[in-house]
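Just the one chain here, laid out as structure tokens, in the form predicted on its own.
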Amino acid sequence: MVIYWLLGENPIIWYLSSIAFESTHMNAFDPAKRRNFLKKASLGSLAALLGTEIVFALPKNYLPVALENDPQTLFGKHKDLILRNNLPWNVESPAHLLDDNVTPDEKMFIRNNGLVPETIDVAAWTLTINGEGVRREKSYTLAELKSKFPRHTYHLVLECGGNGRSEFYPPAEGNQWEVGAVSCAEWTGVRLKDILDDVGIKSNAVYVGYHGADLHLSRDASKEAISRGIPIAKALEEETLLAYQMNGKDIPLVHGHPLRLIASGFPASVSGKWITALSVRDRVHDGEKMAPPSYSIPCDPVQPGTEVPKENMCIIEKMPVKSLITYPKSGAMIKDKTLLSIRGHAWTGETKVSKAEYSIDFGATWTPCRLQQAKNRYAWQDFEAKVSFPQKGYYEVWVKATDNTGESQPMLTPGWNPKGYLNNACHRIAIKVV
């Protein structure tokens, strides 16, 4: 028999979670400092973290793999987040942990394509705007961005394009996200349109591509881990930000400190982290991860399992309407004749969600939920309902959202595609009435 153990909560982990960069401009967690601290920790301290004795002597400056791969220790994440990958870091939040209206850092998913920057010099950080579509190339320090342009704050959903990938069959390539690669934090920064107005954009401007300080997995400095972009119309929207704060504080390092692009409504891969430059292009940006099959789907529906030529793939430029039940956790048991309170969030790449409904009979009938208005465009909307069950037994609660264009979530996994993007099938939880 094999018994698996997990790293638990203890004071040392919480102490590590408080380690920050020395810069007075920053309170973001620094994985490099955490790692160095751990390497210098006493054998007893490491044993306490592991919850058991370390039998053999460790090599000098060696960090046990059980700690090296732990997002709770390195990034201050909730202990129940799911590690999908650590090279690069991809970490998912279970649905029941996303119950907050504003997603806290500790419960926010991580999706990276490269390595988290090892050093950040906030005082020397600059943003450069260049490209064929600008009238003049210009650079700004962080201090200039904060002082020269108006400050804006929005609640904005970020969702990985592959959220829900695990439900596709035949299986799609990539991290097997379930439903928790999504968040809605409060982002503060400057509007990208204000910066573009300042540098001046030409009539030939078509796309804005980003460049970040993350390292390619190979550590080859000549390669970019990811360099995606957005059409100029998206760049000029009110809610498209270059953010420097998340939830009222400096953005945590793993989420893009000190400067991150936020373009909600598109796949979160366009919301680049650690931004150092933006290129205003006279064509669709051709950076890393822009070419199919990355973040692209077949332009026309295909049979599941079909090999799709790259020329028949289209870039994803809108996320679908979607919802998530955050309470109760799937598998809940309630007593007969008891009303079950459910709640969750609904969101869309369009203007807003117009209704949310639940079903307990596998989609045969639907009952409206109480749906709150969004804080602003691209924020999710909370819903809640009281659900009654006719008798004892097994049930599933399904939730379906409909957006302002009339598009609703499908009951089954939609539109198979080679990379498993845009799954917005109804979320469902299991309930046992006893």
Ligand SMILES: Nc1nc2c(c(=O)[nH]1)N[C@H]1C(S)=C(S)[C@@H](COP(=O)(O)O)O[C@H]1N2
The other form holds:
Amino acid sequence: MVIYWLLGENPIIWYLSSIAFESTHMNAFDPAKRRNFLKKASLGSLAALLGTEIVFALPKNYLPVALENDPQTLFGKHKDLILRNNLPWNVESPAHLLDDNVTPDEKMFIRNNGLVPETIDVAAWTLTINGEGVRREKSYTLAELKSKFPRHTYHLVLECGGNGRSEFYPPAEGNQWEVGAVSCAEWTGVRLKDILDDVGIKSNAVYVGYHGADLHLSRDASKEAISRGIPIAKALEEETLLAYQMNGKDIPLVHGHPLRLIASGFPASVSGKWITALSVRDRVHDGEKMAPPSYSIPCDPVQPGTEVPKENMCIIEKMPVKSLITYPKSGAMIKDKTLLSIRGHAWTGETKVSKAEYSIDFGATWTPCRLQQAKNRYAWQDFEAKVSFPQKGYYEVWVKATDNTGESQPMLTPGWNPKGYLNNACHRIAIKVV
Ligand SMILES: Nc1nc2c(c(=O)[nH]1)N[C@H]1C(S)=C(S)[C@@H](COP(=O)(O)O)O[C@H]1N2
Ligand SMILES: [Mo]
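Output the structure of the form predicted in complex with the named molecule; the preceding block shows the form predicted on its own.
Once more the chain from above appears, this time first in line as the rest of the complex follows.
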């Protein structure tokens, strides 16, 4: 099937609906497609979808509520986001929807380990700072946090440690993320450092662990869904925030309303949502999913498929340099002798990205892209280039970023590890010149 794409002067003339490297999205779970389908479906097929009889006839045009629980209806997500799991909710964005410099709420991936809190009492919400490393344990209301401490705004990348997991072989269990478990939104809040100054931290403080309000999947209140943390040096960085706003508004519920830790540059699992308490620890925090193999990789490289003893695993800290081509969508076709505009973003857990290059010959030669400066540290940097092709035919456009330490992206999936973290291989898109 051919879809026509008419964007004024744009050289892209159409996209093939399925072409190499377009992911095999689970269309059966695509909310929009599902809804359209449901509108046309007979009661009999609805019953099949529900897995049970519909005893009383539904009024005309009514959909069973049970089938309305999708990320679009529940969380206002874009209809083309990809559902990876619904218990817990894990939803990915396709690369071409991440084209904005600031990721809008509706295109932002969702990663949950437990259940999204059902009700949030903003007026009664408190943040407690406790642990072996604090001088005076203290609690703050949201109003106190907002009035007592200066407000700061940064553009900050959140990338799931498992982004790109689907490429590892042998496969790693967990959400089979392709490339879209990453976002860069504008976060506003108070610096964690200012709060830690206010409570006073002792010289034994080495780590800050978070506690959130989300329930464990079992609904057992004595268990935590996740409780990770960051070394004290990371906690004291200027960009480490306790955020109460995202993109100029209250944080959406699914992204951590009313208070979220943001420690960009590390795997996003340290950026705790629905924060009720932070513990300043005198040891590496030992909360849920801190211990290997969670968010850990072999300290030394291993042969793919190796079983790695826990004591040989190291907790992931800085995320590696990476980039994403967000325009055009993979599968674009252009007319011969026209230039193709490409663009996307590059980011790193280090200080900054210094170079982005593209290749149309599978990495044999590389040409620099135009690379923007970051808005601030840990913001992604936009790149763009105008690509010319020597003749008609099938091409792949690859992009490779290099950071200020000289580290660059590998072309193949790097460093196999048991849980499939840190795949920062170059992103590539398919292009046909016709
Ligand atoms: N309280 C809490 N915080 C959490 C999580 C969670 O399950 N519960 N998931 C973490 C993980 S693994 C990721 S990748 C990010 C995802 O953030 P997002 O859903 O806002 O995109 O949140 C992190 N913070
Ligand atoms: Mo994650």
